[in-house]
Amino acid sequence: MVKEIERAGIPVVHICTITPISLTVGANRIVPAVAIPYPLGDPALSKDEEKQQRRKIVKTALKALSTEVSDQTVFDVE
């Protein structure tokens, strides 16, 4: 589905927990997530730490969304 949306001219970021699968399906902009049951969170963290972690992932996704790519790219969460 990601590839079809991109073919329509809409950039897409795939936030995923298993990046090899995203690479296999052909996603162009990939942002690694935390874990399968909690892709954007971690219940082991305090609420403030978890909020910071989520912000980092979303900021990375927004950066990836605004970045031109010619090949599949995995963006590291900073």
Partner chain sequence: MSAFRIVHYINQFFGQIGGEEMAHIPPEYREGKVGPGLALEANFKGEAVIVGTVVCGDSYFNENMEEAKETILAMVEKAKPDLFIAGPAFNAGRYGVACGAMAAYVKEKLNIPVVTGMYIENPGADMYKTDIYIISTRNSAAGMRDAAKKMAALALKMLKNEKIGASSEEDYIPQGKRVNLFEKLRGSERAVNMLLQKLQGKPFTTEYPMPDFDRVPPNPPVADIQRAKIALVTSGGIVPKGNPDHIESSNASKYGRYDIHGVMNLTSDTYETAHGGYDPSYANADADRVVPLDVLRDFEMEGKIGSIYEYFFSTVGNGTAVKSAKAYAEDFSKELIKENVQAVILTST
Given for the second form:
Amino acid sequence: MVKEIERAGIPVVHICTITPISLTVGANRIVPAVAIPYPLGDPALSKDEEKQQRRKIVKTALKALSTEVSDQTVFDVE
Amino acid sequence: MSAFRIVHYINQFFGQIGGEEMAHIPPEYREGKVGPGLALEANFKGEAVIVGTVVCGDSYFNENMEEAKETILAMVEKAKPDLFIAGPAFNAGRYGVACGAMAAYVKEKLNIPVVTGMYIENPGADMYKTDIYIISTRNSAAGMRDAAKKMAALALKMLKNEKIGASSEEDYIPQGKRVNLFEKLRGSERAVNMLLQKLQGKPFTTEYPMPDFDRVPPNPPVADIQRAKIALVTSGGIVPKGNPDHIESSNASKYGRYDIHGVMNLTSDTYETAHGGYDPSYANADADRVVPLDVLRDFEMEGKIGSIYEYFFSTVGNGTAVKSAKAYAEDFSKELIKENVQAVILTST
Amino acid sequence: MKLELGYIPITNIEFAERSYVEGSTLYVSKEELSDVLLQDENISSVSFAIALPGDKTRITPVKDVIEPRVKVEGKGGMFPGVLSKVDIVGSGRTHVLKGAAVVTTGKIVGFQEGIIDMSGPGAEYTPFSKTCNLVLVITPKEGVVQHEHEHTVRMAGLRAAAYLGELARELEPETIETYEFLPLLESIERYPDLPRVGYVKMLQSQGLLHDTYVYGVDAKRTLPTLISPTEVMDGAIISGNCVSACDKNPTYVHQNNPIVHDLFKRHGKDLNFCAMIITNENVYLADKIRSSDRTAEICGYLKLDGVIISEEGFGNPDTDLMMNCRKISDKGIKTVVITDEYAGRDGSSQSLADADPSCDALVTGGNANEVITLPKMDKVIGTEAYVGIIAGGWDKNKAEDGTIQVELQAITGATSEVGFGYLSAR
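Next block, the form predicted in complex with its partner chain, ref. the form predicted alone:
Now the complete complex, all chains and molecules, led by this one.
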């Protein structure tokens, strides 16, 4: 899907846990997620902490969308 | 039952007219079999006969393709065949293209089964392998006996409407489509045999060659993210509770488009996952863990982004054919472009 | 380790007043077995049915299939760490009711249980159309949550298999096979000229309905380790997963791992089968990296010449598979992998979620997306109510005449990635 969105001309960021698949599939802007059943969450954390973590990941995604890339790039969450 | 009728296509060389110096000759029709037709017919064992043969120069065909195709089609049609065979062309490039083009054209126009044969590196193989059955042959006419046998066998199967097996069973060039078959040995034994071949430095054939993955160059970044309209897309199967579109838990045949106008976050009362490939309890408890709408709404209010597109798109990425996923994305991307969405956040599980 | 497997062939199952084996018939007392199973307080009721090869019977939704075995000599008991105390198994003698199987079904736990047809076109795709099946239909009590439900059904299957296996304790096996797995150095000493071959078995470990247990430990909490293949024959590995049904290994397939058996067949002749390594397929990327690193390190440490790697499942585990393949190949070890494909219903889509150039010798269990039409059966054990939502089904896939269309992925064991079946694709 990610490639077709890109092909349509819209910059797209792929948030996913298994970044190697994303690289193989051909996403250009990639942000690593937490785990497969909860890419943007963590049931081990409190609700607030969990949301903070989600904020960080989405913030990184927005940064990725605003960044010029020439090749496939993984943007690590700070 | 009377024998099936076959028309055969060959070039000037196999038509015994001459070599390269005669490659310019236009198509001509001869009654009965010529050259390689003898070998083919011997393999039909009376079940099929070659009623006529079209002989055409390779240069002529390739230089006048449209005209040659029409002329030859007319010749073939007149003979009222049940099946059309071209070649085998082995590694002769122009002959291979002619065989492939003509077989594909006869199949399209006359709606009868067709068979040809060529060497895997023949340019005609790559051009036509997805349209027609091309028996894989050796790279020179030394492989005629073997090629004729396999082409004839496949032709008879098609004539009798029998099930055509996988490429490894019939020895045709794979058509870019995976076909299931039952092997004589179970998988574990095939693996042990393959490993022993590999260990001994002997040839082995993988059952699935690694694909080439195509690439799309990255788009320029969003110029002003604070004013951008952003859409959310997921392959994590998040759907309104009750899965109103009945998206399948695996190999989804559709995607959903869900209104999130005024929705501030995805709660366990309103959303769940239809995905069958992971433990669903975490996403069912809080779907923001898969589609981060709550956080994005906060960013919207804080002015960190312009707005959120009022629908999100969702499908199940579990065992879903890449081709389907591609088609869904092609489809909703049109809407995104039309609605002036400037960026997409795609989440996967 | 040296293990003798004594086979008592079973070709029929009948219900009776008490449970015993006579000739090749397994007689089962419903009352006795009920008593064993109802010890679990989460079970509200259990009923039994028999499905024999050729019957016009469908079992669905299937959770697990287990072979009745009993440990008659040597340390430990069946399913160590789960049913029996934790103790090393894999030595001595084990009796097997060959041809019999326990199948668990009942109200669905999740999306992912499978279908077993005992006759017709579907029967060709599942190995369990050829076994005599005692089916347990298990109804949990109200309020039992998903994880508990899965655990309850899993344990019931194992208990029933152990109970039936016990009936073979005093029987004289018709045939006995001996499997000896030597310490590495002895093995190399005995077969100095044969290539050293290992088997890397990947275990599904992705959470609910996707877990596997080794001596009772959830495989997701383990690092790759060495295990004797004879331990696996004694039930050291059990299945807690059935998604998608086509390419998950039921406990029966762990007990009868075909790669183990086929490597043993060539052992001492063409190769020296001297290592079995189990590893997992977790949901965190760091785990995938750690586990594949460790697996490759073990293979390198043992200086193996060749390795067969089997996957369990598809999608993100394709990445574990490719990482294992690449890292083991990088050690100069020859690799063959076994997987299956999700190439779309027409076969024209990408088969795997991940790929790597090192993966040049691949055996496939076939395209799991291929659609098959299953005829209406005279008898359904379990319920067909879920055939539209199990993995491989779709909404309204059941026609008015009772025929059902599903992808092969819904059929238990159809595209086995340990090569238990004959299906392939090109």
